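To begin, one chain is listed below as structure tokens, in the form predicted alone.
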Amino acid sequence: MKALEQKILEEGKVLSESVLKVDSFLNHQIDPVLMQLIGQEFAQRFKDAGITKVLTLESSGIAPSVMTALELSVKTVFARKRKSLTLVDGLYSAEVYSFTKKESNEISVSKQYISKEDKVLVIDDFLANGQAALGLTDIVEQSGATLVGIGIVIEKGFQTGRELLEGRGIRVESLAIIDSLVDGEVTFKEEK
């Protein structure tokens, strides 16, 4: 997706050979016009999948998920990283390790929001090692729903996440695939 790649080049900051900071438009401050385009692109790519719910992880996945759900005319559900006083019983839960933050989180979704009748599209902001996507996939499996695929805003193509997910037979659609962050420069993988 050229608009996303251009935004990454203009505003993304390479912090290391494995970390790209995009908080000016994706995960701290949100560019709503770009999020609308992202939602339209995911909706187009998965238009024939019969999606009934979009699932993401708080908080960075919420904006692209809401815009995708809006385009598909379905609801968004987000997994919480911290339990609240009102979210204690009837949960699907999974453990997710963050390599960036070097910590594990238990993520949870209320059982009342995903059921075995649902066809779920998972949306996440980044794909690196695939741990967040696997945690969300685990929640879909616990519910008995059908996982139709995973939409990724930015994939670090030089890490193992895609291989891990596709090895499980999961359809992965990424809007921007980064081939390298070497020498502080973002290089994108060429589209096939």
Given for the second form:
Amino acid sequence: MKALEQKILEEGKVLSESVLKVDSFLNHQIDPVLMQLIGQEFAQRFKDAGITKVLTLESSGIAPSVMTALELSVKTVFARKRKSLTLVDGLYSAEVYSFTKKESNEISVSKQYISKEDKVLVIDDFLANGQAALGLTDIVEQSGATLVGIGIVIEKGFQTGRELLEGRGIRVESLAIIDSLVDGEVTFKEEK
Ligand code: 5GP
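Switch over from the form predicted alone to the form predicted together with guanosine-5'-monophosphate (5GP), please.
Time for the whole complex; same chain goes first.
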């Protein structure tokens, strides 16, 4: 997606050979016009899949998920990283090791919001080694719903996430695929 690649080139900060910071439009401040384009692109790619719910992880997945759900006219649910006091019983949960924070978090979703009749699209901001996406697919599996696929805003193609997910037969759609972050420069994989 050209507009996203352009934004990454203009505003992304390469923190190391494996970490890209995009706080100015996705992870802290949010650019709603870009999020709308992202939502339209995901909706277009998955339009024939009969999606009934979009599932993501707080907090950075929420903006692209809301815009995608709006385009598809369905609701979106975000997995929580901390247990809320009002969310005690009736949870699906999974353990997720965080690539950026180097710690494990239990993520959870109320059983009220995903049912076995749902066709779920999972969305996340980044794909690195696939642990966040895998935790979300684990929750979909527990609910008995059907996983339609995974939509990723920025995939780091030099890490192992896609291989892990595709190895499980999951459809992965990424809007920008980074080939390398070497020498402080972002290079993208050519779009097919
Ligand atoms: P994974 O679970 O695929 O290893 O890592 C994905 C998660 O880690 C995403 O939800 C995202 O929050 C975070 N993440 C991974 N790599 C990056 C990165 O290069 N930059 C930022 N900002 N977040 C990342």
